[in-house]
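Below sits a lone chain in structure tokens, taken as the form predicted on its own.
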Amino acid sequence: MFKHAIIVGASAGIGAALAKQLGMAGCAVALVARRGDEIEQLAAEINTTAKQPLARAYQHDVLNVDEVEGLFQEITRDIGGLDLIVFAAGVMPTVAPDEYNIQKDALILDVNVRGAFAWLNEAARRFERVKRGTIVGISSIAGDRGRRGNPAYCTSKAALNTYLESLRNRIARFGVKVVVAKPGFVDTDMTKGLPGLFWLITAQRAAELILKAAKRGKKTAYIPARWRFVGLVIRFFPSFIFRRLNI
């Protein structure tokens, strides 16, 4: 059982729902979010729940990546360790099928991957001092395949899924445990209006199944499993026609 979480990503959708869960669960956990007000209740919500006081809000936006290096020790010094750190933060703006949008482009990447690394550098050079912990990553279906619709979005979760490996293959020796959980669709505000989704699950269910996925330090978990199937026939496409699949 984990004792000391950080998760950055905590306002909203799957972080907050893993913020709950590890409360619940009688784990220290650090809410870290953009949105101050909304992880201040997040983290009221689950000490009153706890009936004592687990769960602190800090405030911060992964695009200032010069700040976490001193974040991540406070946070580890207020919370007493770390045990675990998962990134749930992540952005998918709007696309047009005919917009190029170098902002938007540059704000995914900024958010969903640089702001992985800063804080999961921390952790595993933290990990690897102690020989133990477990990062995890929340990345997506779509890193699987370039996909039309949003370019940058399925570029950033690819990225984000080469990276953990790297890690993983660089601190594994340490004992230290890094997983790559990929969702499918999501009952998040980041999916409402969208069309076409299918085997929707709520953001608890998905807590729960990259929390079982953590815990066994799984290497590589779709969420829920049946999207392993989807993944495998998805990467094994050719490419003349998965260019003609409108997805």
Ligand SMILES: NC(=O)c1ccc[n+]([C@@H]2O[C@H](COP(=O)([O-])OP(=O)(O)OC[C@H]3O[C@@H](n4cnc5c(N)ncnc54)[C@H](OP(=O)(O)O)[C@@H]3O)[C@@H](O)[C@H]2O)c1
Given for the second form:
Amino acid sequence: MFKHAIIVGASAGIGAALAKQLGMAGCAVALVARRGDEIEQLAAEINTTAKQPLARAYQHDVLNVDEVEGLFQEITRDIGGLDLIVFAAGVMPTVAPDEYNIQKDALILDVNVRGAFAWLNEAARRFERVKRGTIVGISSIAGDRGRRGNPAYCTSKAALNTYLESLRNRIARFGVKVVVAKPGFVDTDMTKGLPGLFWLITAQRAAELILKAAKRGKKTAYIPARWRFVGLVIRFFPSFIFRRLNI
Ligand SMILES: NC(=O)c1ccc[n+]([C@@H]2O[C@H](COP(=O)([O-])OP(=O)(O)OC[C@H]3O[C@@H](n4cnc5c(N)ncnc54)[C@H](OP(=O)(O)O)[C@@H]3O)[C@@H](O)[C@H]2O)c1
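Provide the structure of the form predicted together with the named molecule, given the form predicted on its own shown above.
Complete assembly follows, chain above in first position.
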């Protein structure tokens, strides 16, 4: 269904799995990330398997927001259009229970939020003009409530949710779909070695479910759907109970 896509954060985990699945389905796909070797290799792998030059790699650090406008234009020219963009780039450094570290917090917000604004603003402008397109932001179940574990990460995902809702309210009337994907735990570098993981799914499974939600133009998709109930329960816990729970 999608013919031209950009995946920001395509060198590993969920973004890499999305790029592979789109390539296998015959979609021209731009892979964006800092690790140039990883995305070059993945693009070559996709092109070999698809037996056509569908994937291209673009090395980029989302902290460099000034590069985005030009790179976005270059990519859409190179791949011949755009009907899907997924912002999958994200960081979640380990934060100790008694740690208050502005450098880590700023990095989380800069990558997960400012980076998303830079890329998705460009996509929104283009999609509004052409009156079609799908924007997907990879948020998290962590954005549904402010947990004690990683305040800046939870905040970054809550901010992303609100930004994506605002984008949808701006551009839905032009026929543009804006999808918030909220994964639970996914087995990637981000979660490697973390204690207390449950209902862990593979990046491949997460990518399948995210693409299904994108095709349907779902507003919010918990990945997998069972996390919707967790989200519902934790959002409605009264604060005095929630702060006593170690979650
Ligand atoms: N894993 C989970 O359980 C889980 C759950 C909920 C939500 N999520 C979200 O899903 C998204 C993907 O996470 P993942 O689990 O697939 O993590 P991952 O395997 O660590 O991949 C993260 C991706 O983000 C890219 N990235 C990080 N910093 C970047 C930067 N400054 N510039 C450009 N790209 C950058 C990385 O590429 P480079 O390092 O090559 O730049 C990599 O491609 C994230 O937004 C994460 O918050 C993950």
